[in-house]
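Shown here is one chain on its own, the form predicted alone, set out as structure tokens.
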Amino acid sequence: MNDTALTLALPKGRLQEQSEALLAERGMPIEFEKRKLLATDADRRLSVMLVKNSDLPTYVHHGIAGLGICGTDVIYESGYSFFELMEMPFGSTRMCLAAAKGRDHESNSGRIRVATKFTRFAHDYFASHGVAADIIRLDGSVELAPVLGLAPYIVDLVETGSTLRAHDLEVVEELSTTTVVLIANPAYYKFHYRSIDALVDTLRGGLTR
């Protein structure tokens, strides 16, 4: 890595393309070499790391990347603080919770039984609106859990809705709402906010502050 360099940890998969399509558009273009996971930007400005989406608060809070670009959801997940820079302008979706289409959801004794990948955002939901919630970790596909009875009930991100319709599920409601957005590690940023700031600056670009 480049010692000069900001440090910048983006996550695997679509997120990852986004962000260096914005990146590249900015004039700081990232190519990884055929299965490597660091990379440096034609001008040395970024060093750049690929980790897995849930890792990614992780190498950010200890410092290995003094940023990242991250959903809101998997920073709340994590439990970690850090500064919130900027929205990115894309990868903004729904928390929702989902069951099968037609289920009658007025018939619930008071306790429900919720399959979900964010475990701790589910269980603060529903605590925090006096719903008895027995909540039940998957990290697989939890359109499954319905299907399978595993379930009733799925809290997930939902954009399209399509995976939902495939298995004859809907949206009960909508919970909240997730934005992608550019991080720091506190400790970090204090060291190297000019730069910082000037990045930040640099990715706006021309979009709405």
Second form
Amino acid sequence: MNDTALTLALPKGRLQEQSEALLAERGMPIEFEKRKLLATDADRRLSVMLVKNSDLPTYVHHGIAGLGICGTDVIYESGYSFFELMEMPFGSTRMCLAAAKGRDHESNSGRIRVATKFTRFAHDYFASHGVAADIIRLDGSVELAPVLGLAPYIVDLVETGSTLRAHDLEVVEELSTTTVVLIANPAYYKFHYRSIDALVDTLRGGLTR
Amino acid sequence: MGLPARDLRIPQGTEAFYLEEAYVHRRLVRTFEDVCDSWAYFPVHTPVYDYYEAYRDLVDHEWDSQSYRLVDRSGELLVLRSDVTLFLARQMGLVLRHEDLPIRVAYSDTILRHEELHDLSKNEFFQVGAELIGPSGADADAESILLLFDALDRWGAADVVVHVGHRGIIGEAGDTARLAEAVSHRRWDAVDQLLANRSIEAPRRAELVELFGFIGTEAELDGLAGRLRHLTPREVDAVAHLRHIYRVCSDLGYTNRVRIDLSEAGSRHYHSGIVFQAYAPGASAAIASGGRYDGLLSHFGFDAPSVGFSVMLRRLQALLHTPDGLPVVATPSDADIVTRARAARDMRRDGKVASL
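For comparison with the form predicted alone, please write out the form predicted together with its partner chain.
Full assembly next; the chain just shown is listed first.
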């Protein structure tokens, strides 16, 4: 890694492509060699590492990467606290409660059973709204839970709704909006604030805050 | 056969370290103690545990959640030392008299804090620190920061920078824990909303958000302050206070290592004046923090202003490039123990480390 470059973690997958596209648009193209997870931009302003989306907050929290691009949903689940320097112009989506179409959404027992990847969010959301909820953790294909009878409700990210429709599910309630943000480890930001502020200015490049 | 799984466990919130690591640690502690002795900060030791009731009104949920509590044989609730500053304030409150002031004290103690099983990043096991009790004002504040710089230099941590803020500006804008937290986390939308909730007009809110977001030099602060039109006299005084501290540090050669940072708002409600934290390259959290807490000792029965800092020494040690581990050991080869002991004694007199 280049000692003078800022360290940035990108999440593998869809957000990686959008992040790289924005960096390239702002004059910092990143090219990863095949199977490599580390790269720098041509001007050596950034040292970039590719990590699993859900691991990204951990890398930034421990200062392995000083900066990261990450969804607010993933940050919330991590429980860690970061400086959120700017909202990225892509990737925003909705966190929704969903259930089988046409289902009576009233709970007979006063408790609801919810399957989700976002257990921390779900726990806090229902607790803050005075709803007793049994939370079941799943790590993927959450939409199967109502279909197979694990739980009548799910809490999940919904973009187009096509996955829900394919499983005969519908949105019961939109719980929150999630965005993609540039985060900084607070101590890393404090030490490198000038070059980080300059990077944010470059990334904003005409974007509104 | 390995050890049973239960014998491999070490409870979260404590640690053991050995040989080279312990040797380096002890040298770092000695260095700090030497620096403090030379600044006339003399040692104090705080108790390992104390009555929880004494601190109940001062602590927040975070302090509670990371502290270990236990019940003594008479049913009293005790708390293990998780932060030396509070334990020291209570001890000083018990023993100090006004004729003792000013008094300078220093400490080096283990602390016991809960750490999450999955998060070993904190490294909060050992604190060294110093407190100046009695004087108030910017010169006393500057002394505390200068002592920290001297210790950092002696540890070989000359690339650590110190960010200095002032709790007085938070206080003037409506001192709430939520506002201090929002400022500390640089959540400007939340800061603006909290200020709006206090019926602060938009032009003043905008200036306060800009001021809270400032990090930089004295000259840069002058440039900003010259444009601000809606500050109260107390806020102007706080800015002048920080300029003075910056000037003192700058005049003594620390220009590149001190920054005025109004987002340093302090995590404890008893902070009353300056607040500062030290940041090192490669560190995932501040390695030292300090500030002024003029009302803290009065909570424990003795009213005197105080300023001080503590260093998370294990966190700092992980970042230092200490050149050597254990020292070279000389071993006399004589067969007779008395002869070997005499030879070893001579070697030690010459400054060597000698083993029999």
